[in-house]
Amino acid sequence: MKYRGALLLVLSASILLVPSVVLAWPWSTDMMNQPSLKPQETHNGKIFSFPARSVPTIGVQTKVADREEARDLQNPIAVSAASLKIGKRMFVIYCSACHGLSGKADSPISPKIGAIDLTTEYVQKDLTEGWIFGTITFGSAIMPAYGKPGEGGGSNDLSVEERWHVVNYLRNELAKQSAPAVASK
């Protein structure tokens, strides 16, 4: 009986040392490998329709090569004073550094590295929202992309919708800002 117990307690501790036995149970399934049907996934030749209260996606198109690709992009983000404030934020954070907080190209660094101002009438109403965006996306000749993940170059921090608000606070707040005051008669 002694002996037993022993035992009982060395086959315990072995398989608990080895973690490979121990995962190898039926329990130990990954939900990835569980049966599933996908939307659009056909089946006996019926469409599967999207679930009753599945969370809803917005397709935005976001998926273009280059600059010239995203020129004819439109903003799905309408204006609207939410979306000028993170633009702002944004604006502030990545692009005021060398655009200046006006957009003027009036920082420090602006006359060193040839950035461009913002507010002149050929950015604000020559060049299209969809090339803004994609000079945000993929960058230009001396700025770094900030929406390319993994292909190096720039922060990478901006997602689609926040590259967006940065063109609505660029074309629709920006130029308003850095104005100077009309004095009153």
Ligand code: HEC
The other form holds:
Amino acid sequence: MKYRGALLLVLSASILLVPSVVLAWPWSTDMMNQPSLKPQETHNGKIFSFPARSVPTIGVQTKVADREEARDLQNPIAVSAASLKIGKRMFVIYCSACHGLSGKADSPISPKIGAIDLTTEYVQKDLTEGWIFGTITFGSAIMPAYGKPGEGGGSNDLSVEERWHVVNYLRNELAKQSAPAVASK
Ligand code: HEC
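Can you return the structure of this protein in the form predicted in complex with the ligand rather than the form predicted alone?
Below is the entire complex, every chain and molecule, led by the chain shown above.
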């Protein structure tokens, strides 16, 4: 009976402590995915309209609901050394783990998850740049999203501009740099 007070104290102290421990799990991504909505992010399945008279920072439509809608988007960012440089940096950080540094699906985990070779004609010619932008934004069957947090481990790590820089790199430099070295004529 005399331990009851102490027991209650320990019990209430642990109840108070538990939530703070739970919020600090090492794999918690709360700091990354914040409550504030980013461009193209949905809330209850809806994309909020931007305040009246607001313009996209790159001056073109970026608001699409899914990959299908992104298919015909025009790439607003011209290919330049600066764009390719950012695109490459983002590719190395976000894409190479699965698709390989060369893009040829030659990373150790590529075969395990079925990541595809990004230097083939299918990706280099057949897919539209909008579709690739949409794939990066919304993810694919196995591939996670980089413009939409939530489902399937998706995040909003890459801004709209950064995604287009990756598209530029993927379509203009990736295949060239991974081509086998041949003597130039
Ligand atoms: C976790 C592994 C993983 C990462 C990281 C990843 N991908 Fe993928 N990606 C895949 C897999 C697996 C496929 C093929 C199956 C599928 O469509 O999900 C794929 C398919 C694709 C496709 C083809 C889509 C289509 O319609 O056929 C493109 C383009 C692509 N990835 C580009 C990228 C780019 C660019 C990045 C970096 C921003 C990236 N991927 C990061 C795993 C990944």
